[in-house]
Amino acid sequence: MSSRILIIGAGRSSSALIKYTLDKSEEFGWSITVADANPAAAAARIGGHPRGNAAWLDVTKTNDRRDLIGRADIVISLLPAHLHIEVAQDCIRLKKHLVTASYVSQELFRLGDEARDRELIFMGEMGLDPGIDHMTAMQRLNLIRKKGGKIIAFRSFTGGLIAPESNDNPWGYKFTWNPRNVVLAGQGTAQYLENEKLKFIPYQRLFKTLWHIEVPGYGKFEAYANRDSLLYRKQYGLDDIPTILRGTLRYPGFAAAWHALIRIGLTNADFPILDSAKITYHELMEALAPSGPGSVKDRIAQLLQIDPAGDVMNRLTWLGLFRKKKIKLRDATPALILENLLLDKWKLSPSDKDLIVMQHQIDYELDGKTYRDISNLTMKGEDATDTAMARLVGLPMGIFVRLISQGQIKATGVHIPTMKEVYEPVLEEMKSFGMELTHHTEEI
C-alpha cells in the first residue's frame, strides 16, 4: 500500500532515515515530507528527490502542525523528547501512526488505550539506545531462555564515540547527537540492581563510579550508570533478576574530567549569570574558583584536589576555560556557556568518522554451570554526515515504517521494540547496512 510519510526534524540524526525512506519510496509508492523550522536543511536532506518534499514547521504552531500531520499516514518525530506528546495527541485525534527514537514518557504511555481503540501503533525507543539495545538484548535473552538457561544478571553498555583514526582531541569525544543531552547527562540519581540490592548513585558521584569493559578490536572503555536501569525489568521479562545495569560508554579518562566540570559548577543549569556576554571564560572560572593566592588554574586544581599539570587539568585547559576570551552569551547559565563552548571544540570535521560501541553481558545458569554471554556491536561512520549514529538511530525507524506500510505489524497501542514481530525483521534488515552482532559465551 502507498503511504504518505511525514518526518518532523532534519537535524543530526535524520540523514540515514531520510535517505532510507527516499530510497524505498519508488518501490513502495511512498511520498515523503520532511518538516523543519529550517526548511533549507530539510531540502538539503531531500536533495531534489522527486518523491521528497520539504516543509517549514514551527512545531509550537498547533494549526500548522496539525495540517501537516493530517496529510500523512505515518508520522516520524525526531523532535526533542518533551515535544513528542503534542505530536502524539494530534496523531490520536487525526488517526495517524507514530514512530520516535526517544524514551517513552509516562504521558505517552497513557495514550496507549486511545491508540489501541483507533487501531494505531505508537512505537517509541526505536533508535539506537534506546532501540537497537532493546532489540538485540531481547533476541539474546530469548535464545538463552529457549535452551533452558536461567538468567541471573543483565548488563548493557552503549556509547556514541569518535573512531580512533578521528580521535584528535584530549577528551576522545565529539558531538554526534544532541549536545544539550550530553551536557545535562546523568543529572538526577542513577539506580540499578546488584545482587538483589538496590543501588543509587547521585549525580555528584556518577562519574566517579565506573565499570570497565573491553571490546575486541577497540580495547578498553569506561562506563557510567544510566539514570534508571530498572525501567526495563518487566519489558525484558527480568522481574526476578538479581542484577541489572545499563550504562554509557566513554574512552578512559573522560569521566574523571567530566566529574571535574560538575564539581566546578559548569554543568549547572539553574541560574543565569548576569552580564555573561561581557565577561571572559577566565573571569567565569575566577568566579567559580575558591579565593586565595595563586592563579585561577592553581586554585581550580586545589578545589578539585588534582595535579595542576595532570590529565584532567590539560583537558580543561584545552577547552579554553582559562582563556581571556569573551563568552558573548547573554544571561546564560553555566551549562549553556559550557554547551556553547563544547559545540565549537567537539565539532565533527567533515571527514571525521564516528564510532558506536555496544556490549551486552548476560549471565545465566544452565546444567549446574554459570555462563556469560557477551555480545558486541561496533559500527563506524563514513564522514560527518553519514554517521554511524545517524544510521543506527534512523534506519530502525525507517525499517519499522516499511513494516507498518506493508501491514506486517499487528500490535496496536504504545510500545517499545521488545516484540519478536518487530525485532526479528528489523535486525535482519540492519545486517544489510553493515550492523553485525558478534557474540561468544564463557564459563564463569
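This one's a predicted model, so the numbers in the text were calculated from it and none came from an experiment. Positions refer to the first chain, counted from 1. The term rigid core refers to the maximal set of C-alpha atoms that superpose within 1.5 Å between the two forms. What changes on going to the form predicted together with another copy of the chain:
- With a cut-off of 2 Å and the rigid core superposed, K174 has a Cα displacement that falls short of the cut-off between these two forms.
- If you fit the rigid core between these two forms, you'll see the Cα of F122 move by 2 angstroms or more.
- Comparing the forms between these two forms, the C-alpha position of V104 differs by 2 angstroms or more, with the core used for superposition.
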The other form holds:
2 protein chains.
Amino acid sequence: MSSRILIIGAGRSSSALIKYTLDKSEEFGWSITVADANPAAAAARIGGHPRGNAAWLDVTKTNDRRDLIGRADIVISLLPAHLHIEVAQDCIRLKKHLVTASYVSQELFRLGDEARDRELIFMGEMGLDPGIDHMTAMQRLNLIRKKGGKIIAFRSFTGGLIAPESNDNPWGYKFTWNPRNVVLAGQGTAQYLENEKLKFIPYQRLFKTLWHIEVPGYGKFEAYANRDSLLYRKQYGLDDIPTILRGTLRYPGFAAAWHALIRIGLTNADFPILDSAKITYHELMEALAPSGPGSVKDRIAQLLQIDPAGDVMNRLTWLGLFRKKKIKLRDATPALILENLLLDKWKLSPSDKDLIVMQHQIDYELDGKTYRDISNLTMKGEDATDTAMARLVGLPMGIFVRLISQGQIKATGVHIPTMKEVYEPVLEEMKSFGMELTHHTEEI
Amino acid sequence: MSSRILIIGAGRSSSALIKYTLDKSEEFGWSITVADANPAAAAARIGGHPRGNAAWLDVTKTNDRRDLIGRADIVISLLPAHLHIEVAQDCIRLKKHLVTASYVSQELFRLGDEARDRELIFMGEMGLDPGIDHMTAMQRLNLIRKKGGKIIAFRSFTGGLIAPESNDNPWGYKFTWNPRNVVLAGQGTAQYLENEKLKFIPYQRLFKTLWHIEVPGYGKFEAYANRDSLLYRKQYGLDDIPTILRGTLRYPGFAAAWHALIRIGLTNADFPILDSAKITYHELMEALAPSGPGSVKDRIAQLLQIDPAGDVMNRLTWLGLFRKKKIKLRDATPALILENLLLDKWKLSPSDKDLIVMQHQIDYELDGKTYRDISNLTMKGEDATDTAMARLVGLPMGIFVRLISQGQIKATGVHIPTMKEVYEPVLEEMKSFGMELTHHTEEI
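So that was the form predicted on its own. Now I'd like the form predicted together with another copy of the chain, please.
Let us now look at the entire complex, which starts with that chain.
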C-alpha cells in the first residue's frame, strides 16, 4: 500500500518528523511532499531525498492549498493552530486524513461527524504535550482499570529541561522552547481539584505553591500548577475524580528565583517603560526597588525578604540585572526586557543536550488498599538541533502516519490519542528513538 | 449677550451641571437644550423650566447631531470619551465652542490649529480629576513662581470618599463612583519620579506602598500611587522637576485590607470561574486558600500572615466572603464576583453624604530655604443624589460656559484648564457651592 504524504510547514519543529518519514519512505512506499511559504527551507529539509519533493505554498491561497491536498492521501499540518481549520475543511471536502500536534479546537471537533461519514481520521494533539502525555497516561489508567483499580487521584508533571551534563548555569534552565511562553508562563490563574475541592492559584502565588517529585536516575524536581488541570477529565474517563492536577517541572530552586522576578515586577507585560532604550538594567532595578538607603541590590533583597548573598540573589545577579549596561529596547515592557536578557543568558550551546521529563502519579484503590502508580518518561536530545523536544513533538505524528498507511487505525472522526490502537504502537516505537519509560507502584 | 447652550447627555453625572445652567439662564439670557437618546431622561432633568428644552438624539446619526449642534453657540459633551471626537469635528465645521470633562485625546489635541483659526475654545478635562486638580495645582504653582520660588517636588492626592458622619462600615468606603473602576484600580504599574529617579510600583505592591497625609478638620488619610503621575509635567511647566507623584486617597486601613483581597486573588479579572453560579463565597475562599488543616478563615489568615482576629480579617469577614451563601453569577471572574458583592455592601444610603478630598504638596526653594506649600480641598455632598462628586464634575463646566458667554475667555484652540483666566474665576465661584480650599506653608 502506497501513501502520498503532504507535510505543510518546514519550520524548526519539523525536522524530526520529516527525517522519520523520509527514512521510512522506501520501506513503506511513501512519497513525501513538504510545502512551505519558503520552498528553500522545504528543500533543505528534504536534502535531495529521491522520495521527497519540496513545494511552494502560501496557505492563504485556497486553490493552491486544495491542489496540493488533493494530490495527497495523508496531510500533516504543522501550521500555527488557527490555520488548521481551513486545511481540515479541505481534508473533509477532498477526503484526506489529517494529523496535527496542536490543541484540537471546538471548531475542529465539530467536524467529527463529517470526518466519520467519510471514514477519515483527524488526529490532533499528536505531539509531546499535548500528545505523549495523553498516551502515557491512558496506557497506565487503562491497565489499572483492567485489574479493577478505582482511580482516586491523577497528577501529571512535564518539563522541557536541560540535561544534567549541559546544566551549567545557576538557574538550571535554558530555552528549548518558545521563550515568550516561558516568560509569560502562568499569567492568569491555575485551577485544579484536590479531594473534591476546586482550588485556584493566582499568578502571584503560583511559583511558591510547589509540588516535589523524584525521577529515578535524575533526582529531584519541583513543579508549579498548569492552568489546564481540569481539561481531559472526560477524555481520560475521569469525570468524577476527586483529585486532578497537571504541572510543569523545573530543577529545584528555579521557582523561588522566578517568583522573585514576578515580585519585582519583571514579568509584567502590561505597560511599556518610556525611555527603556536609554536606561540601564541597574536603573530599571532602581525604579522597581523600594526607596531608601543602601544599594539597589540590598533594597531588592529587602523587598523580597531574601538573603542578599543567597541563592535567589545569585541567580538574579547572574542574569545581569544589576549591571550598568544599557537595555537598548524602545518602549519595551519589563517582560520583553526580561525575555531579551534571558534569550542571551539561557541560549543553548550547539552541543547542549535537552531533557524532557514527564511523571504521572495515579492513586487507586484495590482490594482495600491504596496504591500509587508512578510512571516516568525521560528523553535526552543529541545536541541543540536534534533535540528531545523536536523528536517528541514530531515523531508521534510520523509513527501515526505509518499506522494509517498500514491500515492499523480503525477509529474515524476527530480525536486526540487516547485509544489503545494509537498509544500502544506509538509508545513502543518511541523507545527505539531514545524515549525511556519506567513504572513502579507503591502502597500509600 | 445671549447664548444657546447644548448639553449632550442626561445621565447621572449631568444633574449638577444642568441645574446650574437652568438656574443661571434667566440672569444670562441662556436657552438650554438637553439632548439624550432617552428624551424622557432629558425632560426630567429640565423639569419644565421655561428656558429648557429636551431633545431626542442618537449621536451616531450624523445629520441629527449636526442639526442640533448647528443651532447652539456652546456645546457641552457628556458622552463617553470615545464619542467626543465626532462632536468636536462638527463643532469645528459649524464654528461652536466645546466643553467636556473627559481626558483630552491626542486626536482631539490635533484639532487645536483648526479651532484656533476659527477663534473657538475647546476645553477638555473640565471636571474634578481631571479638572479641579489642574486648576488648584496651577493656582499654587503660579503663585510660588511669581514670588521666585524654585519648585522641586509636586505631590498631589485625590480621593472620592464618604463623609465622616456617613462612614459607618469597617472599610470606611462606599461607592460614589464607577464600582468597576474601584475594583480594577491600579492593575498595571504605577510610574512616578522621586529625586530624579524613575520609580515603578507593580500592582502586587501598590496597596502596600503608601503615602500618609493629614487634612485639617478631617484627620489622616493614606494614599497609593496612580498610574499617571508623569502626565501633565509639560502642561504644569514642570518638565525638569525631580519629584512628581499623583495618588489616590483612602481612610487609613483601607489599603492593607484591599492588598489582602489582591493577594487572595479576588481582584483577578482574567479567568472566569466555571460553575461560579453553583458555588458559595465560602467555597470560593476554600478554592483560593492553601490546603491544610484549620478553617478556611484560618488558612486565609495564614496565607496573608495576618492576625485572624485583626482589622484586615474583620473587614474581609464583614464583606461576607466566608458565608455559605451562593454567588449566583454565571462564569464570573473573581473581580466580577467581588464587584457584585461590594455593590451591595458599599452602597450609599439615600441620606449618605460623600466627601471629596484633594491635597497638593508643593516643595520649593526660596532665598536658601526649602518650603512645603500644602493646599487642601474638601467638599461634602448633600445626600446620595446631590453628591460632591457630581458637583465637582459638573459645575466647573457650567461656570466655564458662563465665562465664555460673558466674553471672559481669551484663549482659543484645544486646552485643559491650566490658565489663570479659567482657574481663578472657576475656583472662586466653586466656593459658593461648598468647595473649601485652604493653604498653608511650612519650612521643611
